[in-house]
Amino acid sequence: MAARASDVVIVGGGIMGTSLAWELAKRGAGTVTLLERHTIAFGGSGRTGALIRRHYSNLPEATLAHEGWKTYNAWPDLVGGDPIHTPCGLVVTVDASPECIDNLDKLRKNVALQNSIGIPSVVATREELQGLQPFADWRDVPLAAYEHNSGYVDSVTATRSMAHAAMRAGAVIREHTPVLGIETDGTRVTGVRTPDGVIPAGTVIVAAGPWTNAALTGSGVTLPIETLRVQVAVLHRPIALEQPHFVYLDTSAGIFARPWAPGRTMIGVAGGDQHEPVDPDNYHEQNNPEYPQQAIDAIAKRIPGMKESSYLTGQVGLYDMSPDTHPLLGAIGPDGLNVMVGFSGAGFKKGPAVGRAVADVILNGSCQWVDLQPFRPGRFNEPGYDPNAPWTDTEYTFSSDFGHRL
């Protein structure tokens, strides 16, 4: 079987990858192969928060989080099977301290961006958001982004289920197959290495998130991708809070929090202490032992009443970072090369567009409704490019560390 050729090899069964695999399988791109190293779902994609959140201070990213949103919402009509997005609300704050009093006035051009292309956020004060959840405390938001109709997804239920739906277009699944090396001859990509042997291919792309690297070898292509360890705590509320809360990407408060499932919310914590460098084959996968009072002691910040909710599990993700904290999307390196990466913890909210995209890339050529060039894979080898450089004027400035920008 590993020496059955593929028009279409995908490298990782993530949101990214089985998006694609559905998109080129269902339009007709030949033979879909796709394999995964674990099971589908095992890396980022099954440890993420899945928050489907809008707010960008760029175009190219808002329209892919929008377009991503879109297919979240309307799941069972576009991919098939159950609903998978839970709009509970969302909102976004930002520092508004006197250093970072400028971002006020960004978050206002940016919901105007976001209106632009249909994104339905709206500025919010501290008045209308005190009166949305009154057992929050605002007194240091005095203006927020609102998105009325996101919220988030099961992130496992989603990937499992868009992995069925590329199956019925036609795509093979291969589970526990992990990719050693792309095979070339000199110029184009003939194939993949696995521990079976070599799948011919003509075109590969590769989706692997911290593994990326690994799975490039033979390629002559090395992406500047960093593996972070990245914890979350899922707190059980009191009873007293028993009624959902919003979904937040809180930088204020330095947390971005979900609601988890009944009386459970999701919670994690800005800051380097919880961004860690790390050995995406070698690393704790359990909290570290003071994370769960940390989680709800931040919380708390923006909760008061969560200083009495309990611990009762936790999760560790990992982040494939960039430098610029910005995904790398398309060909690199040897004809029929590609790669999706680099996403910085803000990847799963994008996945079905993004899989989209990147199939009008491989069977068009170009992707006509949004921008992929900012996304170019060798753009950190190109003379005079600052990954320090914000992409706009209108991206705020952060006094903590959520890993990514937006």
Ligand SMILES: Cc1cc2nc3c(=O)[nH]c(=O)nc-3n(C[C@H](O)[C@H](O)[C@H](O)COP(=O)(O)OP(=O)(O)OC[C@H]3O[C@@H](n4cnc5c(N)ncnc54)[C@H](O)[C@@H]3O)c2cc1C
Contents of the next structure:
Amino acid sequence: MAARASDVVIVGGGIMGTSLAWELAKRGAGTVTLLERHTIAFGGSGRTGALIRRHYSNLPEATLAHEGWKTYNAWPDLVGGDPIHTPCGLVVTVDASPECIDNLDKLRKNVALQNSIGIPSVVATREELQGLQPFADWRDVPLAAYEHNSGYVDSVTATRSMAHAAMRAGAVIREHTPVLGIETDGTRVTGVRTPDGVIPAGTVIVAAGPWTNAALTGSGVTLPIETLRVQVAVLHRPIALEQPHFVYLDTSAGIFARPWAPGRTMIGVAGGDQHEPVDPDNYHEQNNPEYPQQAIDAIAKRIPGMKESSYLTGQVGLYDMSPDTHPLLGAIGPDGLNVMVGFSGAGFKKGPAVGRAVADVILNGSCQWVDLQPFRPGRFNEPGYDPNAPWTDTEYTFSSDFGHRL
Ligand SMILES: Cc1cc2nc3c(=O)[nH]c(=O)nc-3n(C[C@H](O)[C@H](O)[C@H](O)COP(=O)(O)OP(=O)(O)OC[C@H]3O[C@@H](n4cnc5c(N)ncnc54)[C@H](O)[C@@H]3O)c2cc1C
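Requested next: the structure of the form predicted in complex with the named molecule (the form predicted alone having been shown above).
To see the whole picture, the full complex is given below, headed by that same chain.
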């Protein structure tokens, strides 16, 4: 196909790129072209847990998560297509070991933060959790945050549905079209390079996840993104556990888990030894041989009956980690170049909201409903910026690494 000029080119067909394409196309941003080097949802968006949690210890990310949830929860009306959100209830546990006991007070404050923006989160006691899910073992959980109407989505369905919405709004989506680099005239972007030639464009947004720096070739921009390989397993539950369980963002048991389909559970084992730095173009795409048993043992800590579950299949995905585990959103480098990357294993829930926020910046010059300044992509080069410093005094501490901050 000949390379045709575009007003806006988006690089990457994950939930970020497709959400932005939909927002820009429906809001009349001109010719919007999304280029995906494989197929839509090939990256993290097709291999994710897609837990739609809204519990965050900072306002901007809680806002993005809540706005993302609103879109997922009203998908047929807002985006079109079938409902995609299963609001089965979601529990967030925190490490309450003696060295992290402050987490319990932080949890109360963070639930209040969520309530202040309309998220119906509550602090649930051990006894209340036991009443809600008697088959789980809550002895290590004095308190948890409970979101009764949060849940999960099928991420491939959601991303593809978003791509269809973008096309209905007028966006052009081209699969199997890798962007080889960014073209500039020295001060601003002029297009992107593809195997079919240069596509001229005045605005380019890179949403290429772990492959971001390769896509940025020629722009003069290199971002501090590290790629981590992360496994999940899908288990058959024993017949005694017919009832679906909550979604768990369970930092106490060191797992994230959710119902997958009737009778099945998806689980990811968190922890530093599970996060392996890899080359995003050359990594092992199947579960390690020992992973199925590790997954069964890990979820049996929360749901003892899962000891009797059996391994069905697994998936391996990549986290695009930023140094502070928060995303990079907005303009950087030559005029007209923007990024939406570095979601560090926690971006799916925010996708539709990030698309809306970045579209506001591109179309209006700023976003009024969420503060994007903390996500400025150049922050890591600022003198004095400490990527290890907590963003708020209610950020949780962990006695072992959970992968991303909370
Ligand atoms: C195992 C796992 C569990 C997770 N669990 C959760 C969770 O429970 N909740 C949550 O909110 N988040 C979760 N995440 C994180 C979430 O999935 C990601 O943050 C999100 O999907 C990132 O979307 P994206 O669009 O930025 O990137 P991606 O989905 O990775 O999309 C990037 C796309 O860009 C394409 N691309 C790359 N380079 C080029 C190029 N040069 N030219 C053209 N195309 C290119 C790729 O092929 C890819 O399709 C999880 C991730 C993993 C891996």
